[in-house]
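Given next, in structure tokens, is a single chain: the form predicted on its own.
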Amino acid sequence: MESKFTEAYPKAPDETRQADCEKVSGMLDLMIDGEASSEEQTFFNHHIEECVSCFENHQKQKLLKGLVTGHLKRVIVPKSLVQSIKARIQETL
């Protein structure tokens, strides 16, 4: 007998599910930063309602971002330092 979970959420073909998981994985930062389009948000939210693995990844990513941003402080640096860093970056390109 199938569990209620599998009855409510029938399995998608593995290839389709894998492609959706990869798409959701690539959208994690957009979603957490609030930069995803409404279409992307709808797709993402629908997918994580059905996929435990992607839901857990999303929760971990949100937690990590919260921990990092909670411990960082914005520091104002001299303009010369900013210009020096940008110049060195351009040299490497």
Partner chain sequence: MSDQTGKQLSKEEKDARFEAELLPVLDPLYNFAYRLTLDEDDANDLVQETYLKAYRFFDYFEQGTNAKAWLFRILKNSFINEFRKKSKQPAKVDYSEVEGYYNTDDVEGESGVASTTDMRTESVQDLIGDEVASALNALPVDFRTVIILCDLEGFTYEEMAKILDIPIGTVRSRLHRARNSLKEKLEKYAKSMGYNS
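Can you swap the form predicted on its own for the form predicted together with the partner chain?
Single chain only below; no partners, no other molecules.
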């Protein structure tokens, strides 16, 4: 019943919208890594304001990066390593 209703709409805006979504989804990494140009940022931010699914994808991608950045434990450097390095350097002179 609803399908009839939506079919009545012209297709063009949907296609533009879909192209924008694809573009935005290809920019997710640039955005979360701070590598997007200011034009790209403007385009991106404007799009996610009105597109819920792209907004959510952006949130998920940020979450993913945050898991590594914020939760991956750093291993502790063995205390002897600096001494070993210095000793080996003096040996090879």
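In this text, rigid core is short for the largest set of C-alphas that superpose within 1.5 Å between two forms. Positions refer to the first chain, counted from 1. Keep in mind that this is a model prediction, so the values were computed, not measured.
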property: Did Ala19 shift 2 Å or more between these two forms, C-alpha, core superposed; result: no
property: Distance moved by the Arg74 C-alpha between these two forms (core-aligned, Å); result: 6.9
property: Angstrom shift of the Cα atom of Ser84 between these two forms (superposition on rigid core); result: 22.6
